[in-house]
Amino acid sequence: MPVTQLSDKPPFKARAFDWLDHRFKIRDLTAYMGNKVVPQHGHSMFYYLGGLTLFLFLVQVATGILLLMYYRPGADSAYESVKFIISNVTFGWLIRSIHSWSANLMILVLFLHMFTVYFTQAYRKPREMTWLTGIGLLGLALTFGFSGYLLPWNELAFFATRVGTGMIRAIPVIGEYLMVVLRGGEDVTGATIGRFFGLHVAILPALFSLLLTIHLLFVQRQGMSEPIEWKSSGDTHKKYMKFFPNFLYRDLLVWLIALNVLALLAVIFPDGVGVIHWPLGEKADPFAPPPAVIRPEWYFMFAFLTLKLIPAKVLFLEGEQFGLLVMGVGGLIWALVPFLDKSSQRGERSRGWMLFGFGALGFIVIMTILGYILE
């Protein structure tokens, strides 16, 4: 009777892994991930805000691609295509709702992430470029919101975009030119939709993806920032958690919770709720009188109200020019804080920069609330 010999070949799974490892050095990557650690302290929960922002951006991309299959830009087709998505496409209303909710939540989480990084002084050396790329991502996210607001071509979006783009005219020297370039003419027309559509689905996603990749590379190479107090404390007070799998599993759990919250909001409030809403309403009519109240999105309200409250003339500048100049200088100082805050580079907290941060946060919150009270 012939004797059956056992094969010396390793299992298929092992051979497949070896095949991939030989080409992509997977073992080196897993070894690197296994050696990474995350500081554990009282503010460790803030580390999950960055991953949550990434998750919401991925949701934006996925739902945006689905909406793109039916959306048609143009003054004669944009409104009708959105109405068709809501009314006729299976679960089209749900995809639009998830897209809108995830956009608002992403900007909210980005603001929270920025301020937590600021108040923990995680921007200090050697993470200056990580901070700058994060500021750039916030600016692109706000531009995403502005460019996407016009795409349904409804009444409120039309007049709000006219007001928003009109403010660009206040920029000295190049303001008029920028407004015409952005609108595609002197007024908001079908050409404006085409420009905003190209900006929203092509230019901004490309820039955001590139900057996000750079930002994530910085974070991975530099690791999570340790509390500034740890610099003067002994090693006995320091605690760490392995990035893989401990932190990564927790991060994925946050993603799962966010997905459930997003789904509940989209189902229960498909057109938004309160000041965060996006009903389709009536189609835009350039010859109709503007609505009694024109409000920007909540994340622009503080800037909108500030420009509205400034007098028509301040010194030798127009009110809007003065407002844009002051906010521009303030934004530049905010972006350059890692280079200006010398105390944090020495491992010390700066009372002046803490007050500056609380002042910026208070200004944004108070002006946003007043914007809805006074309107």
Contents of the next structure:
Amino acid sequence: MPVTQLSDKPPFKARAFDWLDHRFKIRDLTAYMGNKVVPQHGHSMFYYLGGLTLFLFLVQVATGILLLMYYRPGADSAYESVKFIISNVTFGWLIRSIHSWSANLMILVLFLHMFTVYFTQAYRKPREMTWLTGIGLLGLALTFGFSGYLLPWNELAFFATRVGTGMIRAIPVIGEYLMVVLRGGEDVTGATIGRFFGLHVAILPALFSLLLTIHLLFVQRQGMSEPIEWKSSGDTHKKYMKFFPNFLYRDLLVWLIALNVLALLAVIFPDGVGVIHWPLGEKADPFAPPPAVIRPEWYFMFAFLTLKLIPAKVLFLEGEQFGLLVMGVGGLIWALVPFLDKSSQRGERSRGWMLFGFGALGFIVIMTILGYILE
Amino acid sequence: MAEEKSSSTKANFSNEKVPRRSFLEKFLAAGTMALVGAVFYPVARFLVPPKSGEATVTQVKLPFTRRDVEAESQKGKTFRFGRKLGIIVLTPSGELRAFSATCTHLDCTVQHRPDLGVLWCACHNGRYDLSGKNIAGPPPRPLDAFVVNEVGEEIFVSSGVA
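Having looked at the form predicted on its own, could you now put up the form predicted in complex with its partner chain?
Time for the whole complex; same chain goes first.
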């Protein structure tokens, strides 16, 4: 009878699942996901940092697309359109504030993610490529920050970009060429906004999405890195949590907390607070004298101060060339650490590389703080 | 599996008025709705563009003189009135009259046809007489009229309410 047939039918959810599974073999995928586990130990909280960076990136994409509705690049319109967004558009101040807060927090969490991976040697075999793609993502994120900083075309951004792009000139042979390409001319002008705008909303998002996909595929394929000590210890005290759904729910809870923190910061401090601030201020005037304090965003401060402190001439090199060389070599070693740290490949912690890590962290922290004190 | 679990839980608490699980589920759903609302309300409002901050124009000085209008073969010229387009025409009696140049039918721009003695919209053959009244074709309303004042060589056009 039709009535009993109807009641015998599996529920809609199950039928929909079957329908999809028939076509896309979803059961294989869920079985694969069901196998994924997350190690549980004293430093398990580090596992949230990558996901948190991802969340903040998604917030950047969403708010960035919204800002695009009103932002107009160009020397005559960029500043005016940002002013329009924060003073005329309903909730415009909020969207810009969230975009700025999320950008800063994303860089911060990204740095935390990188250093926790470094100090737990999670970069060791077989995760060398995950580390490398992560370093690439860091580079792109910093470029995002640098290019986005100029877009409001205000006084502070104008001079900071002039200094920042001016440094590129120190690169031998191709420096001058690179600087002109980046600036769209000899100086920072409306043409520079066009280039930075294209970089910020098209080129960087494309590259970042590609690299991020690869990074996440690596993480999904290899699973979470276990603590290095677990290799030598017995199986008895190793504990795991299922990724799906247990860890995923926790991940989402962390995202929810992050969203609330973000909303609070954005509402209470729409222009930022302390050294992390982005008041619109005056419109950039290339012919006006620079403001008393020119400073980059906080995450460039250590590099900015280092270059400032280096004497004009070191050995046969110019001060800036020397500074860029030293930091370039340092960055290269940092990127190649999974290949250079031989003891981590054997599952042992190397004192030397731990010291190198602390040295780098200490240098960045101290130079950043000094940068603000010496102002 | 989830089905089984929830039904057995329901059975355990069947004597309660509101089973704990269903209360939590409702609580979670309400919380999620509130979150979605809190996120998308500002987004929806942000997407609605604000009204232009431009001040409303009530009077403009035309950048041409009566002689320029007389020199036109069409005996009429368009001009900017704030963000709108206006048209000034010379009637056979030598009077200057100004109207909104936007056809009231579908927003095309009207032109003066001295040969027909009308203001004519080329899009759908709409016609207005020289007082702006719609007399033929699809236009539903007369054209908005402006007040014209001549001070020496200069022509001032102002909106009716002045």
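Residue numbers count along the first chain shown, from 1. We call the rigid core the largest set of C-alpha positions that still match within 1.5 Å between the two forms. Since the structure is predicted, the reported quantities are computational estimates derived from the model, not experimental observations.
Chemist: After core superposition, I'd like to know whether residue 351 moves between the two forms (criterion: C-alpha shift of 2 angstroms or more).
Modeler: False for residue 351: its C-alpha shift is below 2 Å.
Chemist: Inspect the rigid-core superposition and answer whether the C-alpha of residue 365 shifts by 2 angstroms or more between the two forms.
Modeler: Result for residue 365: no, shift under 2 Å.
Chemist: Quick one: CA shift at residue 15 between the two forms, core fit, Å?
Modeler: Looking at the C-alpha of residue 15 between the two forms, the offset is 2.6 Å.
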